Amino acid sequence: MNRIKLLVVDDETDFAEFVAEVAEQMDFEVLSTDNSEEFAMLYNIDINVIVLDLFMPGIDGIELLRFLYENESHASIIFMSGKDTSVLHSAQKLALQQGMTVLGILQKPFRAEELETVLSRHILRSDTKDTEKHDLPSQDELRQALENEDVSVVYQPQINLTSRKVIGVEALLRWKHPTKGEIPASYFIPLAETSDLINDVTVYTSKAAIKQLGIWKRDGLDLQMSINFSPKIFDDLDLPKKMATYTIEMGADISKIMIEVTETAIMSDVTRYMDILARLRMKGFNLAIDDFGIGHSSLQQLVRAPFSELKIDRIFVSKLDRDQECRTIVEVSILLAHKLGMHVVAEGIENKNIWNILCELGCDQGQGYWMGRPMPAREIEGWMKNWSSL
């Protein structure tokens, strides 16, 4: 098997050697230069990963990023710098907007373990691409899976950070293909959105989740149900009525349903979305603005839409304990939401330290692998008993 090729670009020779040594121990084939002007000579389409220092004499990292974009590079990028972290974040956003893959950003000095963690992401991505590149299911297979109910809904717990009480769950669709195994949602949701299947996916997930909510209600289990709505389905002006009718038929409580909408959805067609969102709220549904902080909506749109909850994206929460900028964004988001009378949910709580910081910042609720992974409905009650005993 061909080794993964990595190029280190750093004018600090000692640090470039450190990066090269760590990468070589992980079986990367490494090229290195401390002269950014040599970059164009060393770079070729076979390079898989580029570890790039942003601040270098002669030519800077942003110019090299432009070079990669203009040459349609498929290499994954790792940004590093010993200076302003805000520039690192800006470079990351710029690269993502240009369609590049950013494995991570590293603030100098960093430990070998931190670099290994970021490099491992490329190894994992490479393994996934090798096994799935020619074996991903088609649009027709997804349609068939929905018709045959070969998809399922799992539920991730959401917990009050102060009382530790389980408040509710988020419904998430899963697809296990009979021959190709578990198909990631990051693949089949965009597949559905680029076809005529996203309505079917959303309806399937919503109906399964609402039906389960009705079952839990009859069993005396008082939980809120959060359901994600793709921006693509907000063209149906009858959506509020349909949702309310089905909820009543299933014996579920409308006030216990939280519909999650991304910021992108709000910006695409403001008038239509405001119409639908307002009427969903008037029917008694709760509304959450999902992935807050990574979209493009203005504060004006946040005020216009009748949201009752704000969800802070995991990209900020997961780095809360080691990135001051992420902590500031989370802190300000919590303050803003509370000033607007909204509850705040933090996604991506991966350890106790992040939990404790969120408690200090006054976050209301949270979800993440540290508390509970997404699980089938039949496992929820058992998990709740175990959680309450911790």
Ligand code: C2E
Given for the second form:
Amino acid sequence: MNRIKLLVVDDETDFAEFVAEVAEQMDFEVLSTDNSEEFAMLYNIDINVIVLDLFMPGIDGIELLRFLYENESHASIIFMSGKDTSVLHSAQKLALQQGMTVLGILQKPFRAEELETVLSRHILRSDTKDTEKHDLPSQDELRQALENEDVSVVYQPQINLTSRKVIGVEALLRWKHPTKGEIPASYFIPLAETSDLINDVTVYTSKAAIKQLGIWKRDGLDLQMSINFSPKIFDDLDLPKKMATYTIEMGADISKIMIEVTETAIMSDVTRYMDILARLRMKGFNLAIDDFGIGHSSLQQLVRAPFSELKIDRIFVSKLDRDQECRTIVEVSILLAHKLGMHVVAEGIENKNIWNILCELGCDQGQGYWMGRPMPAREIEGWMKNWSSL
Ligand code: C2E
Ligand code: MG
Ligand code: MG
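What does the same protein look like in the form predicted in complex with the named molecule, given that the last one was the form predicted on its own?
Entire complex below, previous chain first.
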């Protein structure tokens, strides 16, 4: 079997190793180098993807680009840099002008999921034979799975850190492929995001989650429901109305629904998002900013958008007990959210120690494997009984 060959060019060993680890897990064959001579040598072999740090002592990223161009490289490029994103954008433009394929740009530090998203673009771009070779399902298979309801929605508890009371759940989609097994959301969500299929995904999860919220209400379970919304769905200006109508039809309360959007989603088409976000808020839906800290933060937009909740990304939370920088980021995020009148949810609480630190830092709510993994709706009540008896 021919694996996709990936070359990492970076002088920061930690980062190069991180990239290699993620890529190897996705079945790429990885080579890495931190200098231009070795780069030229390694380049002779048939490289499919190059992950390039633009700023390295002794190597000019732009010069490497020229080298690739002159050598008629067919490799797809991923740019990364710890510096200003404007440089990344210029490099991307330059490469595109030279007819090269740019899979994406990554601002350091980035997390594994971001790299996976960009790398899966290469897999998606490859021909069907490639897709088969790597045994990853295609977009058509996902579309089919949604139609046949071969997907399901699971729910992860969100808990008040002070009272230990269960506030609500976050709805997350799961896809069990008949022959390929469980497909991770970190693969199929980016896959769906490359087309309008993501709207079908969002609608599927929202409908299932809102219906479930209605059922729980009738069963006397007072929970809040958080639902992830991908940026594309905001193209539909009728969304707030449709959502409100469906929620009422299902006998659920609009005020119990929390719509999660990512920072990246808010930043790209500000006016449109602000319009829809404001109208969703006016209809009574609550809004959360998801994965806070890893996107393109703009404090101004954070202040302007009508969010009532801020979710700190698990990349910071899960390292809270051993990394001072992460602790600082979490601490500052909590302060910022509180100053802006939002409450804070920490994602990725993996042990009791992290829970305790978050309590000390004044975080309001938490979500994580230590308390409860995402589970089918029928297990929630039993889990709640067990949790309250601990
Ligand atoms: P997210 O919205 O940030 O969801 C939280 C993710 O963190 C979930 O991953 C959850 O299983 C995981 N998680 C929770 N606690 C822990 C923990 O303690 N440790 C670790 N390592 N992970 C934890 P999941 O379900 O794989 O989803 C990944 C992402 O895919 C989600 O991130 C969300 O952005 C997206 N996604 C999932 N379902 C949907 C959906 O139905 N629609 C849309 N648009 N996006 C979805
Ligand atoms: Mg979320
Ligand atoms: Mg998140």
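Take the two forms, superpose them, and find the largest set of C-alpha atoms that agree within 1.5 Å; that set is the rigid core. Model, not experiment: these values are computed from the prediction. Numbering follows the first chain given and starts at 1.
After superposition on the rigid core, the Cα atom of Leu64 is displaced by 2 Å or more between the two forms.
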